[in-house]
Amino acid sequence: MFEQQPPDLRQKVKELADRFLDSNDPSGWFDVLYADAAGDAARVPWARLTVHWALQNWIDRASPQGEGKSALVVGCGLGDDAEALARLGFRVTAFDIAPTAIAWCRQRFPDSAVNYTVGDIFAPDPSWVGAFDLVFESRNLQALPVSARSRAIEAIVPLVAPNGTLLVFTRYRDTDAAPDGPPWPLSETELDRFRELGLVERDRHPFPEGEGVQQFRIEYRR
């Protein structure tokens, strides 16, 4: 969890994010961070080297049937969540903006059925439009500044297939005032954008992660 990382790592993340934002490249800092980690997952604030417990909780509760279905993991990091979905039978594509992260995934899971690929949250592969029964977005939007967030949401929503599901994990703020970050929690106004783009919110479940940090697992359907 970001709040539990050493102060020097938190400061590094903030400085990287600010520097790349100033260069109008709000996601470019991710590969720098992965490369600087030099194979040490402890230097990647969100890396757990296991499936996110909230995703496992959703799997246990919802019992999704993956056989014959496709799934996309947005900003897959080191791959643990993608592997969990693949074990359910989904045909999984997992992308990350950071080539170092994708190489790391392939090294960790050399025999994986997951299609790990470098991709841009702002410009996904056009062949992905409407192609995925499940799209999983975990804490990537909150790592983008407010000024870039709507563009990312508008790119993600079209990837959900008819009758498909978008599963979102995010920090939440109860005001439209711009937050300090990273991470930058999402507001209700920003979450409304998913609905404006044609998705229906089916479930919203709060979960704690870090003292004083409100977070939600939100399930949308097309």
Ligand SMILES: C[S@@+](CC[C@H](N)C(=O)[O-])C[C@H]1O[C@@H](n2cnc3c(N)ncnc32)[C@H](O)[C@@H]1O
Given for the second form:
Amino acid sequence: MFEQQPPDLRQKVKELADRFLDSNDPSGWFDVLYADAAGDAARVPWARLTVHWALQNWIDRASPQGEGKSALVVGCGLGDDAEALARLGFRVTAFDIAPTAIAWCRQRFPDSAVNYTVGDIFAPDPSWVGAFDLVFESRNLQALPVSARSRAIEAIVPLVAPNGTLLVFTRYRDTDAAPDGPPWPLSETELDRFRELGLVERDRHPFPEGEGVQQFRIEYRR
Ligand SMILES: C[S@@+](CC[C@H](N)C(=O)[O-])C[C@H]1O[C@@H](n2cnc3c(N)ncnc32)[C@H](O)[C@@H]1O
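Can you give me the structure for the form predicted in complex with the ligand, which would complement the form predicted on its own we have just seen?
What follows is the entire complex, opening with the chain shown before.
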């Protein structure tokens, strides 16, 4: 998430995350970052203002048919991936903990069919349980500390409908040793939680981004 970022921005993210982690609030710094950016996406390290290329690549390969289906975009940021899924015909709900990000999405896409809403991974709307044919989780788990990871995975998995798909984009570390972050790449042991919760891994595709950065697009099926 911080590839090719100016050092001052990387430093700011680190300081913000550390400060909020000290007060046991791992998601609290995101809205501060979005608000401080004051509409300048260059001040948001993960913002690309376009669909993530690995999502576009999945769309091109898998040709998902969205008509009559529902999709949930977890931690939607500035909304480009949600918009891409809506263009495929999915009925899309996209949520983020940061009210400033959600306001920014609504401002960027005033005529959008996407239902943008403020929401918390750790306390999803009860009506979302089992409700989504596609759940898209991109780079949010890696932005949460290891201590919060199982809880986040346990909250996301039940949102996938029977026979539904969960698509995960994440950095990966090939050790169980604690990572330095943010971002904090996921280990195989942490990914095991998806399988333990009943999902079947159908596909795993590496997408390198920057030297030494291992990333995967993983497709699970319920
Ligand atoms: C690294 S960004 C990734 C954004 C987007 N998914 C992407 O791939 O570009 C992490 C996002 O997760 C959101 N987030 C962090 N904690 C969250 C939580 N508890 N519930 C919902 N969203 C959260 C942040 O506000 C931020 O937009």
